[in-house]
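What follows is one chain in structure tokens, specifically the form predicted alone.
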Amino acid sequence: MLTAPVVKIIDSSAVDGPGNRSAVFLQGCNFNCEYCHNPETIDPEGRPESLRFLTVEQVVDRVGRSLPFIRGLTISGGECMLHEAFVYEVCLEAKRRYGQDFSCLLDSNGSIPYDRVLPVIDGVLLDVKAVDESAHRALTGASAAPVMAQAAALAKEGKLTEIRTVVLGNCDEAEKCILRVAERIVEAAGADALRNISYRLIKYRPKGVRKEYLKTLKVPGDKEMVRLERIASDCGFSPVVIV
């Protein structure tokens, strides 16, 4: 019997992707991001005292017990996608149930490809980090090109929902990533596929932060978020919201 380790369940989100929704929280990422403020979902054989090994029909019926108050289920991690048949086998059983308009969501770092799960999913909040490689590498320990290649990949197949970036200390990184992204989307589906993305750039809180980066890390200012809304917009993405 298929399970995997599911840290929560929210059973009501806004914040998750668009719409009411309910969001499910898997143990384990290969990312080990700076400023991650649920660190202990990071590694894979970590055990949070919230952490329980669920199987495909008990996290469906779990998000059955929301409707008919939320249009879909986004799920997220740690990095969800390390649990690939897991997340196909929750996807497909609940639009078995709830029909093809409850809409299945990823909330996911672009590090593995998505080609087994996209039949069964709607789209993906993609998390761009960083685009440049350095800066990538030093924030997450991680390589930066195979995000840029699923940002591509998805938006092509036109389930490219959301990109999502963490705002840090002056902004320079941030306004690489929306101006990068927004060129590797036009290039793999055109400009018009950027009207259907929504951009969500997040400003760096130290709520949750390992203490270790804290002393690193800034806070950026309100007007330079604005000023980076505004540059996402003049690139097509639609909507921009800060958070």
Contents of the next structure:
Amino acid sequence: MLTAPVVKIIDSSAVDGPGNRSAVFLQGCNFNCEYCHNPETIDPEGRPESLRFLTVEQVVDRVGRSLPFIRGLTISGGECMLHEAFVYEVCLEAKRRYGQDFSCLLDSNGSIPYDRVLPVIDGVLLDVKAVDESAHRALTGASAAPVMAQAAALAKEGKLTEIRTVVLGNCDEAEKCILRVAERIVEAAGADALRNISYRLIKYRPKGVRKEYLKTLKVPGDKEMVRLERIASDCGFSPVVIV
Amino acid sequence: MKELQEQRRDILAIIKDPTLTHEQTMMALSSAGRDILELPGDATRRFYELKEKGWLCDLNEGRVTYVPRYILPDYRIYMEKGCAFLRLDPPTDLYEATMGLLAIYHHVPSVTHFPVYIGRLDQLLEPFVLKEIRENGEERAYTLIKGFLRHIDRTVTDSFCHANIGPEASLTADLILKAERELQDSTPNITLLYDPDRTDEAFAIRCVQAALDCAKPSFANHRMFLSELGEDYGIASCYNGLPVAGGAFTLSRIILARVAYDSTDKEEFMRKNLPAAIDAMLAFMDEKIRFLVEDTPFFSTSFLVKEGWIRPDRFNGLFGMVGLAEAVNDLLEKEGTQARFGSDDKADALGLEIMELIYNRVQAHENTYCPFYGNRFMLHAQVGIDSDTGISPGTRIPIGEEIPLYEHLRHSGRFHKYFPSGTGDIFPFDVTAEKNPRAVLDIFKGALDVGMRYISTYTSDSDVIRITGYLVKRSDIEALKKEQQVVNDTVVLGMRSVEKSRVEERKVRKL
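Next block: the form predicted in complex with its partner chain, after the form predicted alone:
Now the complete complex, all chains and molecules, led by this one.
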């Protein structure tokens, strides 16, 4: 029977996509971001204390207990697409049981194409962490190219729900992220597409971050965050949220 | 009855109280005068015997009532015909409409002498707002609406004053929300009559944003009220569903907790004491209503009646109760169980058993002054008064014993059905909810689906907060604590409730 390592399931989340949602966190990530605030979920072989191997049925059952107070579920990680088959089955089963309107989103890093899961998901909350190849590699240990390609592909399908960028220090990279990803979306799906894509600018916070990175990572100023918010709004993203 | 010397002392104390404004002094003196009267008869005597024991409470109405407790005038009459008594013609523009309404509100009495219902403002004013915008622009319309609301707050100096909006979106409702967010006033209280099928989602989200910002509007389950009271109903005072062009003659309450404390066990409570308390209250309410309708001139002389704003056959007696949680916990403790209301099925089952007993006994009682509701009294989950200590409003789970959000909402939903004349729960949210108001709306929608009648929210950092049903500004409470006068007479109730009922300790929900 298909199972996946589930770190935790939250019954009520207002920060994992539009509306109130249940959020499912899976273990293992193919990025190793310096600012990761739950690094214990990175190692695919890691076994945090709360981790349980759950079947598709168990996850869908548990999420369903939060009805009618949620509008859907968000599968997050780690990187949920490392469990592509499981993600597919959970979304398929959730929609079969709770109706096609029950929205299924992924919070994902864009490293793995979504082609297979696309028919059963409503959208992706896509992390765009950096755009320069060297900066992306330095921050995450992985290439930026697939992320941009996924952003374009999802936008074309109308399934790019949100872009999320963790804002660091002087904000230069975040600004580049906003501008470049907007450009790619417009190329792929036209300027109108931006109006239905939200942008979430997440202010870096040291909480939970591994000690070795604390010195180099800087918290951005509030003024800078507001400046970025304006840039994202001017590009056409809607809504733009600072957290 | 108090001795004359004691009454004089009380009256002198009112006159010398430095925290009372002149208006508040007058109101207090009028109650002191009224309370010298005693309504003769066994029913009243019996009621006050049980009041002495702490089982029953007349909610500051005194022994006699000379005006209905809650009046919901049909303000459409002003829009269509004007008001002969007040020499007001039907309004022709927004300025006249708002000015006329303010004049009328001054003449709508209640138990607190202030209007508890000021109408479905969006429907009443929308044609005038549209005309104003067309002729003079939105800014002018907004100025008039904001001035109208500010005037209400400064002259209706009591928070039991309620405006309704919805279920459909309107420009007027949006102007009201915008003004309220700017004003941050406690009055008027506002309710959105909410029906997810009729209320536009974007508008509902704007209502949530306003609620998180200034504690209003609350959300009423429109479909539920509609099925019980028909299209012409309104939300008045704290959260009371009542017929428009009618209202409530009176409201008394049973303090279930105290009846339980005086009972040796569940058996004595269910078989003897609770039925006795219910019967005493029913008889008292009968007598009080009879006196009001037959022996006072109100229903034969008031312009509200003569001009058709209200009709006596649309009034009802409200049978109130508080402290179900404490009653249940006490009775179970006497059985040697530690089960708590809200957290344990056994306690919740007993809560429902008590509600069924009350419901059935009240339903079995006929009062022919209440034809609107089949000659029956409506149950009312009373929110408590400032002197209550350790007694939770209606059927609420006590502050400090809240359970996880969804369970809590489901729990409320199981009890709300009993109270067509009002009940409600309050769920403050952490400020993060402001970033995703749609999430709060999802939760509210779910709450309605599980049977909740009425739900309110505010955020942990609001200045305006909901005490039990009414709103008070935290900044006013601080002023009163320093013995400064504040214009709104409800602040003192709020201050005492914050002290005694741990309002500030209400669980803040994080999403």
